[in-house]
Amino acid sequence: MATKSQIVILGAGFGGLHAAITIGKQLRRYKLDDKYEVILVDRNDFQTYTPTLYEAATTSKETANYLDLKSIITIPVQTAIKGLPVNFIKGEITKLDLMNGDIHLAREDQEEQIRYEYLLLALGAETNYFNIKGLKENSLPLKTFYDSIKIRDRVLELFAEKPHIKIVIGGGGSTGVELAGEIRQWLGELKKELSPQCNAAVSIVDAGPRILGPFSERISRKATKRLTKLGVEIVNNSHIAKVQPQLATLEDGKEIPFDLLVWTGGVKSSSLMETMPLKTEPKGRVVVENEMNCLPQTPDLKLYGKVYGIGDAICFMNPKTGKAMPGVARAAISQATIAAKNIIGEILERENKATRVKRYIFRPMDYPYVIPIGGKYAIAKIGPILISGFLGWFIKGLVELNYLLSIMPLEQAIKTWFKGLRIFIKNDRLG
């Protein structure tokens, strides 16, 4: 039996799991699954929704334990790729020589060498702590599943231990915005329940001048007065120099004492791609052309069959704006849908199914975006509208369904979404 070609996707996240259902469906489609097959790679053995990771977060254990938040949050690949020409490795990459084809995967404490013909890096991104003296040591991440567990049960912790409880998110940007307001909301839900004299506090620290520094200041503002009025403590424009256990000291020389550090303050691309002999921007990310291919470092270096890059673990300059485009989910599966169908076109050519084969193009656009801000409360724009309030925690919801919609089959999607759905309503308060 002749060996299949190998299309070789890095990364089951929001992009790289959605290239591999389209190309497999594709592969299906023109009967050529018989030649070809998709081989997707991951550390973990499931995507998770990091949208509600900040809900992890503040769960409470008596709404729902460790199994019920990662049935939800956490979503197998398995399930993703039923029925399809799609193979799925759980592995560490070790090594990737692009020059001769060859990935390097650590697998069950074995090595393992894949080929590949195609392959497409969808690695994501990891946590970036700018080489701040003492804060990796000293904080906690928010960036998996498991690291929403920590958060939560360090809290609870002090709860039992501490009269008051000093709280600091590191970062501004959506993700510290989303959790500042859910654990501000819960802390004072677990200070009728568990501790009435016990006071706490929350505040973010950001380096900007204003927290969601991406986002227009309409946002901005509309964020930070919903966090006043949940009792969030801003503090902007404030570099974070170094970090000591329970103390952040910021560039000008203030101190800030804390209980709990968590830091979203930014992500970087995945450190693999520092190692490829890619083309790269200034800062040192890989960049990718409209139709989602890398280029090699120099030309001169001949890279072994095609490569494409999405989602976060590259750079995609927008040319209207000039400015890298932000690693945002709805703009990794647009990448994805690109560069899978740009693939499947070079296998139809390859395979004679199709004389003139279309090339697709990326082009960005303004995304629909969601950002909730404690309780039944959330910030959707969609186009030129912005929607506040409890519709806009209704639409968060319907966002979330959708997406499990693409990727789920329907009985299971929408079982998944409503065990969701019973427990975060009981989570999210009112207000």
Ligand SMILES: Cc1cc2nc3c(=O)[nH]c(=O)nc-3n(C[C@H](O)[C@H](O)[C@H](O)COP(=O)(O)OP(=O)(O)OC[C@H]3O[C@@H](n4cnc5c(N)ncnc54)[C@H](O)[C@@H]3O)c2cc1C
Contents of the next structure:
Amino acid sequence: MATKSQIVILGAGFGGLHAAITIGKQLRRYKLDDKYEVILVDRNDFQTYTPTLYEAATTSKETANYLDLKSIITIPVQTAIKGLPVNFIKGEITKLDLMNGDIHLAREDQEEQIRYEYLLLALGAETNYFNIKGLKENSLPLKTFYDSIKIRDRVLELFAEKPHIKIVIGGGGSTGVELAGEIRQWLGELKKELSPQCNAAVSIVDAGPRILGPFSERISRKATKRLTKLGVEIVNNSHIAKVQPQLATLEDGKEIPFDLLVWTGGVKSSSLMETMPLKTEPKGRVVVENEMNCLPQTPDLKLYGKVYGIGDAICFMNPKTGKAMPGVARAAISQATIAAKNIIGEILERENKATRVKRYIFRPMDYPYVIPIGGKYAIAKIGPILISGFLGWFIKGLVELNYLLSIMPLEQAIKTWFKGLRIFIKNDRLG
Ligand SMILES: Cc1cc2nc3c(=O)[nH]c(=O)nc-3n(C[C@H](O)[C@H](O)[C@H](O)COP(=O)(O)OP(=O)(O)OC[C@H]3O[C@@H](n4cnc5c(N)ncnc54)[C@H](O)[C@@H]3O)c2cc1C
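Right, the form predicted on its own is done, so what does the form predicted together with the named molecule look like?
Expanding to the full complex; the earlier chain stays at the top.
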């Protein structure tokens, strides 16, 4: 039986972990940690730093083994929450009962239930296969650390097995572009080192008229030029309609053979989100208000406690553009700050620790981004400034360091960053 009031955060990704740290610090600051506690739940006891997943997928075993890669691409949750009134539970969330305040978990093969008073949904997204026949069964995604290791192992197996290999990346968004550029570079190295007689081709197949569709035309042109220089074939306006083992068929009937298909064509909110009695937009995604609170599906429904949602799991309509915010780490972190401050505000009010409680509002912005494309080259956009080449790659490194410093003790952050730098410098081919 819980004696403290529980603030339950589901998902320890970019958004959930940041919210847990923020709320934990505030509970301690206001000496409320004897009455309230944060329960953070995730299926993994680590957070994945997704921007470097493409590097893990293209790092030879000689350069870094599994444990080395895990130590630089994932961040242990316990390290990030150390000393805070946050309890971490490793478990698979199987069901949510928002009418009665119960969360169902599968934990070490045992069913378990936890209760909440405040709930923050930070479950992220999952790969979207768009119901394309055979796609899930015959492709590999790039969403988790384990996915990246599977891709790496499959490429190495193919190299050992066949004289000609064809790798197709389905989807020319930033993940597909990053992976294609780096894989192309890596294959060149493998050819020299392991198998000079092996020929490898890499292509991106994208349904849109250009790669990086949501980005500006200028960025798309730059990326196309870079990928072409590296030897990546780009096949635009090509909608994959069906996939069989080693064969993708386009809508127009054209067939694309492959040895490995990596599907980076899209993500959708965690499927658990669809099961909740929450207000959705016409495409069925759970929408949140600008205070990051969720609303019941119909006004007459009474949800248990206060429910908030952040990050890739939810849809936030940008009032300026009328479009849904893109799923990026920076947005999940900003939304986590807003949700955390509002939850703390409500607790302070309830505990008579504040006279006037301010409500915080999420204001979307044009977040900076970096798209690495093979070796020490990246396109970085910061406000109106567009930087490409080595400087872009350098900025990517600084972004990583900045994130590690925000989540780990100084010494550990610097150690982890240097370890990653050492491995990825060896890994990155100049050019
Ligand atoms: C390959 C790749 C590269 C990317 N690169 C960038 C980049 O360069 N810059 C950028 O800004 N964004 C990037 N992104 C997007 C970024 O990772 C997401 O926008 C961000 O992770 C969203 O944060 P979140 O907290 O909403 O979800 P996540 O970080 O995905 O966290 C969700 C968490 O919920 C857990 N979870 C989900 N379901 C369950 C369940 N049923 N039971 C238990 N636990 C569960 C997951 O394990 C996960 O830890 C990239 C994404 C990918 C896949």
